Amino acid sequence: MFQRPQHLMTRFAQTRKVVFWEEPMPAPAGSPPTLSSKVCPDSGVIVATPQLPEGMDGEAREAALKGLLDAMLAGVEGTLLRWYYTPMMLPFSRHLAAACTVYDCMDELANFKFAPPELTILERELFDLADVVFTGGYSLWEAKRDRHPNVHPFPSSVDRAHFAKARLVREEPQDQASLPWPRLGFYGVVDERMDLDLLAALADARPEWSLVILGPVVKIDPETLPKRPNLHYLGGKTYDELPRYLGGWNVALMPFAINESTRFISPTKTPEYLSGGRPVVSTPIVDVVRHYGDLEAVKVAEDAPSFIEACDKALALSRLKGDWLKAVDSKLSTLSWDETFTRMNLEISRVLLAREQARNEAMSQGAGSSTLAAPAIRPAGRNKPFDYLIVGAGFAGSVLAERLTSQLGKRVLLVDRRPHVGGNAYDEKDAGGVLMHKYGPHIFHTNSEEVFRYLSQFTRWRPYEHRVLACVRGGLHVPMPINRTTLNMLYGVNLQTEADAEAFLASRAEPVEKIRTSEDVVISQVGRELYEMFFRGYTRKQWGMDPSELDKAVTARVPTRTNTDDRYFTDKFQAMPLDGYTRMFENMVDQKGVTLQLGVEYEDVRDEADFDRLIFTGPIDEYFDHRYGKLPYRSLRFQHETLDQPWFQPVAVVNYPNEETPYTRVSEYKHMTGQQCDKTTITYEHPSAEGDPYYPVPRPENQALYKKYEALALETPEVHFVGRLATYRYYNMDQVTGQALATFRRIAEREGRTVIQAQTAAQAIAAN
């Protein structure tokens, strides 16, 4: 198989010398230990395979392996990185002086059949030695994250182009070509993780189907495999052969047993099967359900009857080409081994940089040494003193981390539960090469010269004025916010001046004695017809309640104009970061005093890290353990699609206020970024009551509840609560930045420090 180790090491070998140390092979008893090596011609990875005489006891075995390893490394110069896929390699390599030690924990190995009894002890030692830990999925990350302060989830990715060949198969492998249709298949290791009883039940229930099993039989007796006329075990196949076999199946199977050995697996074959355009039927593996359970193409079943029924449905689906396959491609569009490699490499680089900084600091203090200083990212159980722990690497946390380190020389530990910086403003290139916003469109606009000047230190800008259309009356696209053009298009009138538009709206407006709600705001300005056309359905979808139940501030954010200005915003500064938001955030936190840890929870670090003060940008009710109950939020579900066409819609965002349409708006990112490419990416936004907190629900009782938490915050002066979630307010990006800068000034003033404003010239909003 060519999976995670091969994909990653091939990429590391482009810039580093990579030696992949294999499990020892047996040699005749009495022969000396030897080491053979070969260079993979396509990647340059050196594969080293030790041969040890049979019958060697444990101590002699480890001593022999240590001697072979030292001899191989004797002539190697440069910085050494240790990368472990199993703790069992630790005994003969723990002595190596490495600048960084990585544990890529792919599974809960101790749960596997015939796992060595010492594995658990060695893994505990490896966690203590490792500078950074990667896990093979989110379930495993949840199980391991309290074991180390620098753990990051990296579900296995997929080589989509390789497995997409299955969609174009014309000539099948000889041993499969003669099997009757329909065909359902599995490839992978056949071991204790496969539910053999389920496989037999499926074969018995559908004798007319061909069930194809590819892969070696390991750790179980081949004689125990169910034997049926329609069960075909074709043995192991090469990575290059897999798409040809997959292309000859109607449905791909994952009949995993639900036991300790499968509790934390995140099967790579899931995205591989889907890349090949095949529906998947799986037992309820947690990470399969978590990441792919929302796809029509992935059927999950708990027992034999439901598994057979799911196969029936998947087989019917396989004969249809349409929306299910588009949804699959959209789901897979952000999966890339290149992206996984880049993010892993970034975490390693942070460790190396932190070590270098620690060594330089020690030398500058007269404590120079020829040995490497301890890493800034400490193994579990060790502490490093920080002046500040900042929770959340969005705008509020990142701005404060940069200011405190660059202006006051503070040492800051910046953590975020997500595996990236930037919070909701995070952007990335998808599989189609389109720079897209993972959490929906983020448009920068501000009237604050201070905020714009500050952010200009970390990015160049692209001029961009945001425009939005609303789809009403069955397909008519009109400017939003409502302006004179909107009225002329809707009513077939010819309003020429602002006075004309004012008079027209006044004739439709309905008097409201006292404006209390969002409904009151709109009806008093434009009347009930426009209110129902543009606001009522959209608001009901967005907030899950009628505008008459919401504070007047909700719809007051969207003005009504009497001119023909069709820009959504009218701020002095309107632009987009030229290289994207993520690059801007990376530049912002790239400071000497910042230690960044991603993919970790606040609870994971608060007891391990040694810090003086806390800046908290997460939900304030979460900080206080929901003492008075949870603060209500609305969330969003994003449906991303990459389309094989240059454009999808005329502007960046089209709103769909009709209540019958399940989403509120569709965004197309190339309008915002100015990117030129043959494909385009769009996002459908579906409001939700469940999920990440995005929008505080503006109702009086919610504000009253927040005030209770605000009182607790005032009684906790050692903690600064900054940002949207920490202050339960809907802030724009520039407002959060301004709040963070104001917080920094108060901190500096309390310390008697003079704040030097950023003196970089206010850059014009111009392209590169």
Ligand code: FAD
Given for the second form:
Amino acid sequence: MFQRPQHLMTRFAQTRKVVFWEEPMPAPAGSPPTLSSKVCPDSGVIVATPQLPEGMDGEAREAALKGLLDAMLAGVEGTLLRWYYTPMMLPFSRHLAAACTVYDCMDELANFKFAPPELTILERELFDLADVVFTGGYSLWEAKRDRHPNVHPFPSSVDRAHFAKARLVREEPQDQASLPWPRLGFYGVVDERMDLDLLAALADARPEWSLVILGPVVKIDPETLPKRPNLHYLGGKTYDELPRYLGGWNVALMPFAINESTRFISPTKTPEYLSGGRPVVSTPIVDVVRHYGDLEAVKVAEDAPSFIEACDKALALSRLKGDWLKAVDSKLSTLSWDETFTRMNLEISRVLLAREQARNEAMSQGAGSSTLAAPAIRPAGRNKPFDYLIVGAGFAGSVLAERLTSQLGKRVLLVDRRPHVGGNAYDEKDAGGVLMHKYGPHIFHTNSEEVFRYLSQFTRWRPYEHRVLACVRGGLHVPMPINRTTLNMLYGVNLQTEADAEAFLASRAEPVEKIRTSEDVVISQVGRELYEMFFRGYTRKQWGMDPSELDKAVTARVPTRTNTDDRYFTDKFQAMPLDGYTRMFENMVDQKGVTLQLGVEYEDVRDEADFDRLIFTGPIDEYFDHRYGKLPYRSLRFQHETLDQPWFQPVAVVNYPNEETPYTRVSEYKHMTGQQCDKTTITYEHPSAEGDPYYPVPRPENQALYKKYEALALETPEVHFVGRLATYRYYNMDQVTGQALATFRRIAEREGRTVIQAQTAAQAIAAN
Ligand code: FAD
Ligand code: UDP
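Having seen the form predicted alone, I'd like the form predicted in complex with the ligand now, please.
Now the complete complex, all chains and molecules, led by this one.
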């Protein structure tokens, strides 16, 4: 392929060193990450291709790419310009100090098939980071121009001389030479943007025509391509070969499907086909109609019958020499890649000049040059004043970012050290296409109408009631929390009523004078045998200590029931976000006024960013540099597995309370998400003392230590501490959301502002 990036970079390479960083290629599992580079002989462009071992996951991948990029740039001198064709390259390159950052936005990538979920968020960051943005067409410019102060439309241009060779073709390529005339052709990537039904209808309607399709089949199953005797798929061809094929066609085609993925495209092939002297028949792509719709040579038709009719007309036109071609040439005469390149280069020069002037001005005002020189590693984003810096894009941080911007019009810089939003609730599709929770199973449940109503603004819901089985006595699966069914199954009894079950449990329960610990709670309700069977081993594994050493609140989370309700939770609202947590978070933080930077440490922005107030949702002891010692947090190691089978276990979670099994529970996500697919993904949870902080450990002395940090926090009123880690509370998602909403209300009240309440649940559901 020789397309817009190649045309432009070839020209930039005439005056600068250009490195083209490609998508990584897979290398054998276990091999070290490497970078290969080659120099294009004609242009001098260096193409750098990382090789990463198969199976390397998200964060490790980004770290490896960052390492390779830094190593490549070490020792390179001169001014660095960054030029992005996709926001997906940002996570490993955002730290580079550049004199100018360009985003050449060729397409609305988020609308493409298999677009990664983080793309939208990364694109927002890229808009924030870029000094100048170019768009691949006018429609795209219209869609993006409000998102950046310096956006310029640059519809794709054409190498006219190259394609004009099609007008003189004498000798045809072998695989096309024998095809009967007339011929109508398409070249380009064959993917979800092509209207395959239309192609089939055209082939069926005109069996005497040859339809020639050139190009790689990408993202769609080649088996789904229509097969007809007069439909010829000749595969991918090089840029150099295209004019010879084009010269052998009467008419060129653009049978694009009209949908989200084609809404903003500005197909380069339109001016190429026309340079080759071929009439074009296209479906109504907005930019084609807008720029070329007035030409007699370009026929636009919406449905199959009119498309076929338009092909008839185009064929007739192709046989006429004359005015139609003159009009084409006159329109193309203003288009050239040289011209596009020159104008883009000018925009870059403007950015560099403005920087230079700002530097000189500051120097003349006496600031030392060191304050202005870009640091080697600088946080993403231009320095602009923010009202709030929010550290952590989990529930606490994202809710506050959304509220402060949407309700109070604040400007918020939201950072997270992880490369994604959502905190521990983050979910993603894994390599097998299964939606899974990276940090273990997250089930949403709440009794708070306010919280449910609030979150309903950012997601639709899938009703889901969580059920858990415990695997006891070496393989028996019984309902957990313990209920009447559990007792009947374990003891071979036939307890019929709640009173029966109550009496049964009462006969086993041991009276405890004052219930203080997690052991007391359970023993006083169900007795020692059931305690040991269900709670002792699980808790020892989960917390690394005996239930007698843990606050009663821990096991009190799990009730004992005398009825047969086998749901894990009994809250009023129980549901999963229909499109996943990550999508919900994306919607939440997608607010004018929120600048999101991922993969960024608080430390990195603390002194760089210009902000008035801070909201901190990370561990509170970390914020105060562990001044009074470390607060204990329990961690987990997640062992994720994707299995080539539709199901693994009968319910979403099976607990393994015996101490011999090294993990505590196994979760299978499809039960929660309702996703239909052939594979399934499960997660084993291995508790651990080391690793990310997940659980505050509820013990009196830890609470006492936290109180010392809380006292420090109270002495720091310009910082709000919110969330599970910052307030050292074993909080569920809904509780953190409620806590963040309450914090917001306090902030708003302090400013004397009236808070507009979230829409009602009924309105939210209706709107969805
Ligand atoms: P987090 O989600 O931890 O977000 C804090 C963010 O801050 C993180 O992304 C972190 O990277 C970032 N951060 C921290 N320090 C820094 C720094 N210095 N610089 C930059 N970024 C920083 N709750 C339920 O309601 N239902 C469930 O089923 C459920 N299951 C759970 C299962 C597991 C295994 C775990 C661990 C928790 C579960 N929870 C569940 C609890 C839920 O995860 C939390 O209540 C919720 O995610 C807390 O949100 P938060 O914003 O306080 O913290
Ligand atoms: N617990 C247990 N056995 C179980 C389930 C829970 O001993 O089968 C105890 C354990 O100490 C656990 C606590 O109850 O940490 C709270 O359980 P929950 O399911 O609420 O834990 P989370 O989902 O927060 O990890």
